[in-house]
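What follows is a single chain, given as structure tokens, in the form predicted alone.
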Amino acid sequence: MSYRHVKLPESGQKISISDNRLVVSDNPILGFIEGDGIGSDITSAAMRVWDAAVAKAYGGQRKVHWAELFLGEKAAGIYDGDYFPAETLDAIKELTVAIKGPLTTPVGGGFRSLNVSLRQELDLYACVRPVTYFSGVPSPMKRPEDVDVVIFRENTEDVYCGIEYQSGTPENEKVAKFLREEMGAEFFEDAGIGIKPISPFGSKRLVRKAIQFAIDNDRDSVTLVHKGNIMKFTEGAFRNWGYELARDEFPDQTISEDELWEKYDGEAPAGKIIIKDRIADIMFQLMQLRPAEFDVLATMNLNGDYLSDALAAEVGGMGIAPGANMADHVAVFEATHGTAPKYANLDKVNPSSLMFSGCMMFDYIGWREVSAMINQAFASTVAAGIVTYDFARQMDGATEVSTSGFADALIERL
């Protein structure tokens, strides 16, 4: 295929697809997108760190070959002010993983939010971010070691579709009319109108990729978390789907909270992954007060936005909380955090969400020992005390160092 501006190493394979799986030569072809902001200095931090991770841990027999793909800011200045250039969603599908730094999305309006369009346009529905903690990170938590869960967020329904009318227009006024005349509804005058789409389709292929990675990680539980109680229709139809596709399609590999309780009195058969679920607002206590009791969480859209934000806190943070979003087999790994424009070419801030992904994104495509690598470095940098100023300011005697002086620390730990 060819493009207009973005290219494609020479050296270097595409990943393919076989029998439903990746395949991965020792030299793959990467997306990467710098990101705004403060997205060019974590992203060259970030960069080198997974080279030097990928030399160090394979003997320079592997080696990432990176496609530099545009979107935002950098997009706009070379497309002719196009912020979401067709091509790069197309050198996506071409390549089948990618990696981005934050993009911006203003506030009330402007264009569309580059994330939530991403994820659309390449129907990548599940929002992956894995939550754990490292020791020595600042924590407000008494026991941030108990925190290891990894939340599955539905990325395609929801509010976040996007099907919103505002108030005082003609479409809104012929919405509200319809729901009040047509529906029998009642509401204030001139509300904006939402729409909040669940269906059985987009709820089951989330449910069964959480409870696949469950079984393929070894985890003992998935719980599908929900508003059910009070939106029956749709947080409750999500309840109620995830249960069923656990019944119809791994009725060897799990078993429900009530059977477990039922049959086995509370324990586990060997080999069983506990499909259970929890109402939204009591979960947001659960995970502060008892949150080894869980491991895979499963959720609709703005609930994944919200709990990912407030579990990432437990651990240290934004700035290392890691994400990616996936399609049965395109996936693009980002960070989490937002673009910081007034860091940004600052050197300062903490490139660990970005890198932390792209320890997710060697952990899919099969480069394991890579992630292994990082981890290692990144628990010996902090208890070192060797950390940027977010951590320092929460730190005694802690030595602060910038982006580049953090990704340096780590790479001498590899």
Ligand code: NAP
Given for the second form:
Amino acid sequence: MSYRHVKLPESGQKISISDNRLVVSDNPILGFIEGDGIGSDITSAAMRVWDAAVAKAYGGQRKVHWAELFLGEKAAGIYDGDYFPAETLDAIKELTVAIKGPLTTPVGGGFRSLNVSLRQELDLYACVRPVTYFSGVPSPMKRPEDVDVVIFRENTEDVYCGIEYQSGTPENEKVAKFLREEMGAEFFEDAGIGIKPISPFGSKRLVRKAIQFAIDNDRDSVTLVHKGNIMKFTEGAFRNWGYELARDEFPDQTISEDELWEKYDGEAPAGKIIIKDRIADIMFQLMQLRPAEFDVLATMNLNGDYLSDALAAEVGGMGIAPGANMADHVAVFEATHGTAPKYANLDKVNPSSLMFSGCMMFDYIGWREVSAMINQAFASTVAAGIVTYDFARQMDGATEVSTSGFADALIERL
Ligand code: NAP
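Form predicted alone already given; the form predicted together with this ligand follows:
Every component of the complex follows; first up is the chain already shown.
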């Protein structure tokens, strides 16, 4: 494919798909989008760490060939004011794997969030967020080391679909009339109305990805998080479709929590992943009181949005929380925080959210040694009290360093 502004490095090879799996050479081309605000600071720091870890892990046998792609303000400067150039989407599809910094949502009439547009255009239906504790990181929990979960949040459905009718508009009146007169619904006059679609297709593909991840990564359980006691045909249905999918597609690898007690007296047979479910509100409490009982979580869009930020806070907050948005194969890894404009170009913020998103990316392409090495170097850097401002203000006796200084300290410890 030819592009106007994207240049794919000739030295590398594109990732391809064969037998439903990624085929990754020793010299893959990966896309990166710098992002707005603090994006350039954290991207340059994280890239230095990734490249150093790859070089060290494979002794020069493997190398990432980065292709810069453009979204947001940088794109607008290059593509005549276009914040969301179509060729960036084409390039992500062609390269399969990319990583991005945060993007500003320009304020102005009708401008859709670039992040939401990216997820919709590429049908990145699973938002994946691992939440793991690193020794020494400041946490409000008594036993933060018990937190080790991976959240799979459905990204395309739920109240996020934008099917909403504003109070007082003719559209609202039409929908309200239909609901009252034809469906027998009762609700207050002039209520704004939103619709929450949850489908078997959307639910099952998300739960399938969560269970496959649990299998590939030797995880013990997948918990379906829902509010099905109240919203039976959406949230309750998500739960039921999740169990159905596990029974139909993974009968040899999974058992339900009911079966676990009925047939195995609560002792999981070797190699079986337990599928369980919990009501969303109690889940927030359990993740504070008994987080060790949970492993992979599968959620709908809204519950997952709340839960992933709440859990990130348990292990150090947004400066350290990584994430990815995934389709069946195409995956865009991203820092989960925003552009923090007041810190832009100050070389101040924590690059760890993006850096760990890169670790997820290396795991995804099968280069697990890279993330293992970065995890270990991160732990020893923080244990030495070398941290950026966000951690320093919560730790006694820490040495505060800049974004680039943190990358330097980490690279020294690889
Ligand atoms: P934000 O950019 O995430 O910043 C909120 C606060 O979080 C910062 O003021 C800072 O806290 C802390 N923070 C964020 N990144 C950090 C880092 N790397 N290291 C340490 N601390 C960090 O949220 P926002 O101010 O609400 O949003 C700003 C812009 O970002 C908006 O345009 C929004 O649309 C966009 N946004 C983009 C994404 C995305 O691209 N995925 C996500 C969210 C928001 P302190 O002030 O306490 O130091």
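Not measured: the values here are computed from a predicted model. Residue numbers count along the first chain shown, from 1.
Rigid-part match between the two forms, residue 385 vs residue 363: Residue 385 shares its rigid part with residue 363.
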